[in-house]
Amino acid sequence: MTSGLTCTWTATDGATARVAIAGELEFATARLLLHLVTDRLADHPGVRDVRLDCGGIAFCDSSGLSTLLLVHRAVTGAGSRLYLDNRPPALDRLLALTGTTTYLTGESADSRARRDS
């Protein structure tokens, strides 16, 4: 089994950044995402929207969820807005089970389920 995490920051314009996440967001790897986002936000103070492309997340444990919460705190603390795009079903289930869907995405688990049906 291959483990690891790859996070790639792309500033699509001065106001929007996209972070592609691929691999396992777990205890041994999650800090990579937090450090990338906080470091890049400091380097790009004009970024107002940070879009995490979660489509490549193969696994996310409680450490990964904790890191998403810390990323949310860092992004909103910088005056920006966080988006979790292309969430895999397993990540949506984790967010729903922990009651963090609305906090992290601004949408309720029910509204997401209705939209996807």
Contents of the next structure:
Amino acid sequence: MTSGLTCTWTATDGATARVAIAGELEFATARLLLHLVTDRLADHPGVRDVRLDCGGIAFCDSSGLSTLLLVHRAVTGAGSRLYLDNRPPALDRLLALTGTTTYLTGESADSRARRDS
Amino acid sequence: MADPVRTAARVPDTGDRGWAAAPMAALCADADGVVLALNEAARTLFPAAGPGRRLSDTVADWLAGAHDRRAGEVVRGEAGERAFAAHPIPHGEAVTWWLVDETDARVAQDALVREQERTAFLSDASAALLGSLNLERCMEVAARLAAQHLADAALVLAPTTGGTYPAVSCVRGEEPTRSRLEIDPDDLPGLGEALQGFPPVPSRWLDPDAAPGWVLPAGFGPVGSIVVTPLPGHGVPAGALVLLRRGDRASFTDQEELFARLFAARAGAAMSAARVFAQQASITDTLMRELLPPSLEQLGGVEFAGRYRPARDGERIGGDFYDVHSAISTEGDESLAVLGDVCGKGLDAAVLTGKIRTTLRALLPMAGDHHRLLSLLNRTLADSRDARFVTLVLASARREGATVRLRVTCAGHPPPLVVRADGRVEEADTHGSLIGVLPEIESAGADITLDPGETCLLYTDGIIEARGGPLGDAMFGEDRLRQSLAECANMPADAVVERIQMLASQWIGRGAHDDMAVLAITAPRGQHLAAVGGHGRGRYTA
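Next, give the form predicted in complex with its partner chain, keeping in mind that what was shown is the form predicted on its own.
Now the complete complex, all chains and molecules, led by this one.
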């Protein structure tokens, strides 16, 4: 049996949302995270910061990374900011290997430009 | 109690109009088979019968026989073209026979049995027809069944492909014959319409003399009747069925014709399904051929070999790919090897893979500058709505004397491993960002020199993330890959990829896995054949 994926959205205050991710972020499961974030963002337009708590990610493959990129696109597209908190070393290695660390976690020029526009 | 014999004998004498006028025939006979009494209906049925006459002379044999046997059971037989069940009612020595008319019931019963046989046949026919998704096989089954159950011979025609008509004809009791007919279907009235799929044309009766020769099976003899029935398909016509009967057999009844159309509906559906399936299989094959990984060989004195195992068993394509583009036209040119991994699995990934491979081929003139090539590829793919990306490794290889010079650039991909002749395994010092999502990419390449017997291995993460092992859930991992590769020093490229793929597959066992691809670039350990030609870089054995 695969361990699957659990994602929990908590709006700590009106402007910040925290999404706890637990399990394996891979081909079969990753869509769950994207749908949760896009649905909740639409319901809570006041949220400025979306903080993904990555501490519980046991495994992340290329489809998982693709989902993180889509989540990033959805969050910045809605004028909010995405944070990847408590990243496990394996996730950090994947981000470094694929050259996406700055894009996903830093203040990239792209997300700033979209938010300011 | 009254004496039963006398009671029975007394019945007609009482003037009981109920008995005499009963619609059911009744006659009473004594132990010797002499008729004691009979009613009007019995009189009508057996005009010769009357009181005092013997049963054996006046009524049907089966009834007289049953009376003599005194079996006391219901017997059945025919009288005056109708079927009866005779129920004996004994009165001591005498017996009254009540004859129940069963003609209608028997006709209904016969019809029911026939209907049951037909239903069973149609159900069997459906099973036989749908048992094969091969159109020609399906046509054979249809022709054979039609010849067996509907006519003396049958001809099944499919719509034209390239001017000729695929046909199967079958004579009852013989093997079906396949052919492709070069004919004008309008020679047989109704056939042209049936093949073009005009709205359900009713079966058509034809003058057998008007039928063209190609309708008749060889040696069939004179034809008595011909029927053309369209075979309806899914949206498009599936073909037509021609039924032939010999001269001595009467033409089709309404029932038989209805039955033929029910059969045609099933045969048509099956042929239509087989045709659609064949079309899809051919489309898939054609598309798949473009997406399959190439077979690799030695190019310009450099050995290339690749192995690929898609994530889903039964599929031959997926999200991993490799290619080697030969640019060996002049001295010192490079071949470009590419190994990549499109995120996702199955057909979706394969289609994107095809796009990337085509784009890379178009960008080959830029292969001298890996970063530029990757940037252009990134720009081509970046505008997709879904964040599907590709990670890949580029390796430009050129033979220089006995060595192979490599320029390697990773784009978001695990860096290649190099196994030296002494078994040391090194990681290529290259990195870069993945392709297809980010607005700008960065990359840093590495230069590597391979001495004879040394191999640079490009692999996708399906290899190191392959889960299995003794407990079934451990990853193959980079360390295990390095160890396996260390044992591959001085092996030819083909042996290296075979061994790595085999070890990873063994590790997985029966478990699920991602696409797995490996590509080896090896400097051959051959002898320098400088004597051959005597100019240029010379040649080497493999």
